[in-house]
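The chain below stands alone, shown as structure tokens; this is the form predicted on its own.
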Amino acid sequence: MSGKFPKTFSSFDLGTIKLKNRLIMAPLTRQSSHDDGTPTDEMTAYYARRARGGLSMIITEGTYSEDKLGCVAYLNQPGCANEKHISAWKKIVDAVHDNGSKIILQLMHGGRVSDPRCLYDNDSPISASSTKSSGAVLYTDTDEEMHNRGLAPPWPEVNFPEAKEASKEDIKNISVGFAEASERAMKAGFDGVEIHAANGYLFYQFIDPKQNLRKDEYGGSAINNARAVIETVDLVRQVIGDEKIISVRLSQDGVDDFEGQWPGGVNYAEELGKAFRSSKADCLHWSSFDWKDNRDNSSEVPMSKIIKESSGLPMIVNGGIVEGDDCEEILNSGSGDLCAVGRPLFAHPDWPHIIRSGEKYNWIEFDRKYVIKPSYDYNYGYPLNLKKSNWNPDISIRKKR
């Protein structure tokens, strides 16, 4: 192979576990679970495919920890929840790790934009604190996207309700939830799990100060607005010890604030970092559209040099990463330790080797009908036989106890 990207390709030890290079699947959300959560064959297939293509290690896509308080996000979203969800994540780890790539469990809980008809009647989604989103459901936006879903027009826009600010005991019990579903993962196999504190997500909601008004601590400073997320992580490092890889992502922006970026800019990300550096996580994840882009004039330092420097703890970087020479940056330039590709993958799953090779290569511009129906591998399952959506547009509806 050429050596054309020598720090891309060598190893990293993170945690007690060794990573043949630094190339990370970045979690991609994609909706294609059973109606229950229970993982299906086809993800087994895009699995194991994109594992087949070099990569070091996969993170999942978001995955709930339980089905109450409001956790689960979006509909056909995968959970670890019960007994079924562990054989059909443990069939997913097994193809992953025979086909040579590290694999760990992400773990969220969708809070104040959890889409409406997830929740159970009479329940209200909980947030850091009582606030309403102003944004929509995403991934229904388009009527090409409804066609590739199987869906048919019209699709009303979904906004979310207001959402209820959690108690001291709410917070405790999603720890406690997500610790559980850590064990429940460890049992299916998984080489860790990631606590998912971006893109909008509880934890997110919790980090953000414009959304975080709290005044116990819980809120008010960037280490009380961590602090749920760091209970999170060392109850989950109670459960699953010492050799396994505990993550934690980390962002600006949300589903429903894109252009998102955090009062304080480069300063606040600095006490966040401080924050996690006696916390008990292997590493942090830094999830944006442009990792060189921290969103503040007064400093050009990426947010992930800012806070892996000020947490001390190893960064895998995600955001704007199209080529190899993409990954060296980021590595020589001492923003981050590991690489987190995510669309490429979705329509290259060999994307690690096309690189490596440095030939040439015409890459296909990225489409959200390959979310929708990637390229497999005929080993682990049959695109003929894929799963159908059925999902009402009536947003009045909620789940049954």
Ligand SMILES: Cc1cc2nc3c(=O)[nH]c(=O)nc-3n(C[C@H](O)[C@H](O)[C@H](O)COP(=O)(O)O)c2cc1C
The other form holds:
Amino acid sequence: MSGKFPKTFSSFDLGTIKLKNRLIMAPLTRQSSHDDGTPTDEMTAYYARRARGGLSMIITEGTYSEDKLGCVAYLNQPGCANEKHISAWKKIVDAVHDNGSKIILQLMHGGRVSDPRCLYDNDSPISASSTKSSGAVLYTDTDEEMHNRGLAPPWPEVNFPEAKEASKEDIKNISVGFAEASERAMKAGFDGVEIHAANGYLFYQFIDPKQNLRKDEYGGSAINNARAVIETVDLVRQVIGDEKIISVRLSQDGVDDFEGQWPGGVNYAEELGKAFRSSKADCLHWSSFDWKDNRDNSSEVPMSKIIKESSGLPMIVNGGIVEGDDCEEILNSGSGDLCAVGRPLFAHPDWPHIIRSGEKYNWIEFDRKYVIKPSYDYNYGYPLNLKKSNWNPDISIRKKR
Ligand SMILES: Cc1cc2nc3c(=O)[nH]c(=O)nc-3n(C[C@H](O)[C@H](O)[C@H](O)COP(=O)(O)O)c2cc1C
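Would you generate the structure of this protein in the form predicted in complex with the ligand, following the form predicted on its own above?
First the chain shown before, then all remaining chains and molecules of the complex.
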């Protein structure tokens, strides 16, 4: 194809699905569903608008798989856990398809970094091992919204509860939960699912050697650390069949460890890639805030390239992609096959058309229009009128700031 960015605007076969170009919307949590996890009409408009902007595929925001506290990571996070959720997602999927884009559902489990308001009183989250996160609850507010709410950066620290080690039965149940949610996603018409094993959440807690201290077959080596997610992928495949996409998202950093590095660096990444070789995933998805980095001084090869080569799987690359030239560099250097773009799409739903035009544009990290507030009531126990959360943030401190 002729034009300024020939590779970027060429088609790609992902599994059995043809994508019209290499531009994908990265998953972006908006905390904008109804309190019971049902996606809203506002979300339909938001996703449809971005589909119309020329993306070949959208990966939804991280969505919980089961109506169970502990699985839910954020207030007003959408779920794909029941019939009501399916009907609401179907509207979104239909609108996205009508606007010319494919869409897959990102499924996640928060593990030890779930917002404590999403847990029962005195309940512990589960994780790969018994560990405790020290981090901040991530709000999706803009600075202006934080100001309006009497908050100011830095984001409030949260005393995350100590996690308990997942039993083998817990691991099995989580895989089954993902498979059942994937089945529901197919009823809603999704083109596939992405299993979230990045950014600090439960499956990442297995993959990150700093957090996975297990001595059984789910810990101790790259292949063991990847076992929980690979078993999940394989179960999801059994349920959704070969015609649908399964992507697995990986990263080195997490929401409670933005500078995260794997002990073992690129060697660990290589082993991890090999572990996915025989999995039933169609592709991997490398997440970072800078697609070029690997955070290992011994090598300058982007981590996405290392994992792509060792896994033999197509790779979606994400992080700091803002211009068409970035995409061409990723695709021509063999670092990836598809480019996932996050923050530029907040402000610029037409981003693919904009970069294709070659015009300079004003990159804005957050756009108010599509940043939607989480619940104001900090004592609100998520969402099913279950017991009240025991997390009681000191609101007076926030107001003072
Ligand atoms: C507000 C916000 C919400 C995000 N939500 C998710 C999410 O639900 N799932 C996920 O895998 N990554 C999530 N991410 C990470 C992005 O997908 C992406 O990795 C990150 O923004 C870097 O890519 P970019 O430079 O293209 O924005 C989120 C990022 C931001 C800024």
